[in-house]
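As structure tokens, one chain now follows by itself in the form predicted on its own.
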Amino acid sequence: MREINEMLKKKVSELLENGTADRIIGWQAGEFCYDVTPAVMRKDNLDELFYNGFCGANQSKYLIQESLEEGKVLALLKPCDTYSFNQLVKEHRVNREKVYALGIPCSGMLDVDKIKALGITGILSIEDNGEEIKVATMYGDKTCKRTEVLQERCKVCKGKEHKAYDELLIPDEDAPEVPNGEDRFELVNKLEAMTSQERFDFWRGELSKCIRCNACRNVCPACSCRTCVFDNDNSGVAAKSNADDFEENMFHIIRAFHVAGRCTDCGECSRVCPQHIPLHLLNRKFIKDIDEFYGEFQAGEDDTAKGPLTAYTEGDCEPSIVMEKGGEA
């Protein structure tokens, strides 16, 4: 990772110096070593830029606003980010001409909560040594396997190939592999195998934790509306808190339907949820159904193909089939 960091800083400095872009969306360190925040940087504060296993934020979301500003912005896109980038370009939410996309390699992002779940507390610093993670704590050094603390979405990684870029930091074929291989629909299958009451109880238990902080909505690339209905004073639901069970269900179910067919399964919603609600499972359920009803489809695979829910073909599934499936969903 140290070598990648040096290559990245050198390349970014070069691109800003030669005028390819006038600013960059990078990452800044926070109060803790794992508290990493996306930030817009220019030449004068480029020394703050770094890249490590906690730079999980999908930068595509921030390009919605940044591509409206003057000049060209340099975006650092991991392979998974490029799916969201393509989708936003397709929907005309990101001005492609105002973005210089630099594809950067990724070997999987780390989940600090999984590190803490191993009993590692008082964390001072974390060193990523490839297969092993070395953690310096107030109580001495600890180690753990990298595969033990990968983010859930990285275990079902779509691959190291960038689907959109102007330049790659290193060729995709030379980039490290993410040690994935798990079935991303495994938990969806388990939910589908439950009775309707069991599923209801599962989601009531999860959604009852929601504090309506809107972090999931704010970070989601597919939630690209400049003004959300929940921020519209004339909507009747603006800034509405969870008054009852219905409110808790409504917000997340409406949001899941809102992004259906456009969600790239980037997992940002679950990553930022302070209550650890597995919100991505709602989206994956829809993705799985779309695959079954309309054929294999991956949102953001390119920036031109029409989505199955926004294009009609004579082979589309009939409502009766959907209703039959709906009884099991």
Second form
Amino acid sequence: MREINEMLKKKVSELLENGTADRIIGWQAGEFCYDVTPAVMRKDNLDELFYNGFCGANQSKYLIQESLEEGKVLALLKPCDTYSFNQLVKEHRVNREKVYALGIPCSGMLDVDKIKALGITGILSIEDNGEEIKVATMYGDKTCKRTEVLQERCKVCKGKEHKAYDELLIPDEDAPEVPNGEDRFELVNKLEAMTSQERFDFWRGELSKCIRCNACRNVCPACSCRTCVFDNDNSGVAAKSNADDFEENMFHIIRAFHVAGRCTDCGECSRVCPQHIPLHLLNRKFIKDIDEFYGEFQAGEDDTAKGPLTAYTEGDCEPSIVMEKGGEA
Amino acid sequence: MQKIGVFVCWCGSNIAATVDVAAVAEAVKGEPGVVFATDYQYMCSEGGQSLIKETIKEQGLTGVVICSCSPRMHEATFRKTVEAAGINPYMLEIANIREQCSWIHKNKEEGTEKAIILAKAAVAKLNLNTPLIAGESRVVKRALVIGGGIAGIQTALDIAEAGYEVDIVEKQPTIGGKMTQIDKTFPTLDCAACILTPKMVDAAQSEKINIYSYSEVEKVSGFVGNFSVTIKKKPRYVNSDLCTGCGACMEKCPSKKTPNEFNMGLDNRTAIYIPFAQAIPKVPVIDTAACLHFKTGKCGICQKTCSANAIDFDQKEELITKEYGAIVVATGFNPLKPTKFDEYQYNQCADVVTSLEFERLMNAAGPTKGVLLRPSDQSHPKKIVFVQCVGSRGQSCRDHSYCSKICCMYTAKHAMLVRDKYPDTDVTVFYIDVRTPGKNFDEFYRRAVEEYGVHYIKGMVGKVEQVDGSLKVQASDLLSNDQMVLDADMVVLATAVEPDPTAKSLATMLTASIDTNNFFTEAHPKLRPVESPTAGVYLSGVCQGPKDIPETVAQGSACAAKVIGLLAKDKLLSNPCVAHSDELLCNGCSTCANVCAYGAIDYVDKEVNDHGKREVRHIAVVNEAVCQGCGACTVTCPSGAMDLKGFANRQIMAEVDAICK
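Since the structure above is the form predicted on its own, I would like to see how the form predicted in complex with the partner chain looks, so please show that one next.
Let us now look at the entire complex, which starts with that chain.
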């Protein structure tokens, strides 16, 4: 990781120096080292640039605003970020010409809650070296296994291939192998196997934890509307007081429908949820259904293909079949 | 605030028997905006319409809700009514309390409750209606007929007769369709060719009719009065302008082993061929799958033989795009191929034939020159068994549930003709029912039984077996409850009528609807039988459902009358219920344009003023003349920028809220 960081710094300063881009979206740590958010940097504060296992945030969404500004912006895209990037380019939300995409390798992002769950607290910094993670804490240095503390989404990684880039920091084939092999629909299968009452109870239990902080919406690359329907006074649903607490839950269901067919399964919604609601499962259910009804489809695989929900072919399954797959009434 | 009048129709007992109409009128009186509510026996009658007009004037209504039948039935009627009384026609809402309520409920209490809810939903929507003004669009004075069988020819001739241009697109090398293969026609037994070929010639010689044979419709866009159609002209590899139709190329062609489609594969044809002598146009086509030149690069005998230099191996597919005001679907049918009916041994035994194959065996222009010979050994059959309803009126997945309508009559015809020509032949017909409604039809069938001595047995054939070159037919006689085994020299299967396989993809192109059997659906099964639900698309012949020749011709002419009515207009009023995009909400994602079936959405760079912030954005703009108001864009739009006039999201939400209250 140290090596990658050095290569990255060198490459970025070179690209800013030679005028390829005039600024970069990097990451910036907050009060804690694991509290990392994207931040715009220029030549003068490039020293702060770093890249480690806590840089999970998908930069694609930030490019919507950045690509409207003057000049070209340098984006650091991990392989999975490129899916969202493609999707946003396809929807004309990111101006491709205003972005220089540098593909960076990723060996899986870390979940600080899992580190803490191992009893490692008072975290000061980490050193991310392959299989083993060294964690410097207020109580001395600790180590843990990388596989134990990976984010859930990284266990079902889409692979190390970048689907869009102007340049790669290192060739994809030389990038570290990513853990894989788990079935990403395992939990969806479990939900499908439930009775409708059990499923309803499961989601009521999860969704009623929601505090409507809107973090999931704000981070979601598919939630890219200029004016969100929930912020639009004319929509009839903006900032409206809810008749009951179930209506509150509808926010997430509406959002899942809204991103269906466009969601790349980047998992940012669940990563940022302060209430740890497994929101990505709603999206994955849609992805699984789309795969089954219309053939396998990965949103953001390229920046041209029409999504199955907005394209018609004669082979499309009949509505009655979609109805049948909805489970018992 | 609206001043709304609600009128609840009894529709005689259609609604009033299952819905307490007075209770519905009473229940909506307290709804927002409602100032008047009443019920009346027939709202669509003159008295009912007068009541609406008078009330509008007396009460100063701004909008009207009519609780009655489906808007497909009388919305246009009532729009005219309210307009006559000075209200914008789009300030009318129909609550469908007949098809969606009284007809599907038995319990009056439930029916009434639902009718009240539907009425309240219509009131809630009407409160948000705004007056809409219809635009105008032009009418291209030319019609396209897809399919050049008897239906398409009749429609084209009648339209041409009225002075309008017509193009016929026929996928086969010749026009004429299935009727060209038929020998005699019931119930008069006149020769099919004698009555069809003059019509084919009329079509070819008409100055107003242009025939695209060996061509297919590739793409359709536009809307009523303004269709743009791309026609794919397949290469014949013969220059139609040069060819004289002499047939020398066919005589010399060394590839002679291709099953002849026109004779149902009962004999062979050459690789370069004209389907039959009276074909129009009388220009051969080269079957590239059989042609030695295309297969090996050698041969080319036809080219050397042709004195007109008409053979052109380099001919390419041609795409022609033309504008039409109206489109007629006349794609006809194919008889079912009974390959899945193993009990009849059709696949195994040459002497088990379909009725159309039998037709060719009886035809003077057929493979046997009209002498009835068994395909297996060319001997005269002495015992023939006809089996009706093969693939029709069945319940299994290989059957169609519908009656193919023509089989009873043509089977009687076949039986009669055999007995007439070969009186020593024993003819037996197995039937479920003999269906002979039609002028002189039952008399015809009686003649077959009484004068010609055809044995009719009510019952179905269970199995056909081949034993020593002859056939054993196992069947049951349902009237005497006997199981029987008959010897037969030939078995003739009256196979079901199936819509042409192109129907499904064509329906998609035309956005016209088809039923579960792939027959085109008419706009109204009784009152609009020759129009499709898509404006400007009309139905002629068997593509709409099984028909015999007189019915097909009648429908073809009826269809022409509708087309002529449209083409006679100079302008059409367009539907003002079209989509529009809120430029401040539009993300410019272009998903709406992806789903628009009419190509009505363009993307433009436009300066917008977003609360004082001026910037150029790439946004969607709807071409209102092209938009058909289907609403696909509104449900696809992720940001809610797209909305439909007359069916705005908030109007629909108001309806839902009213229903869920």
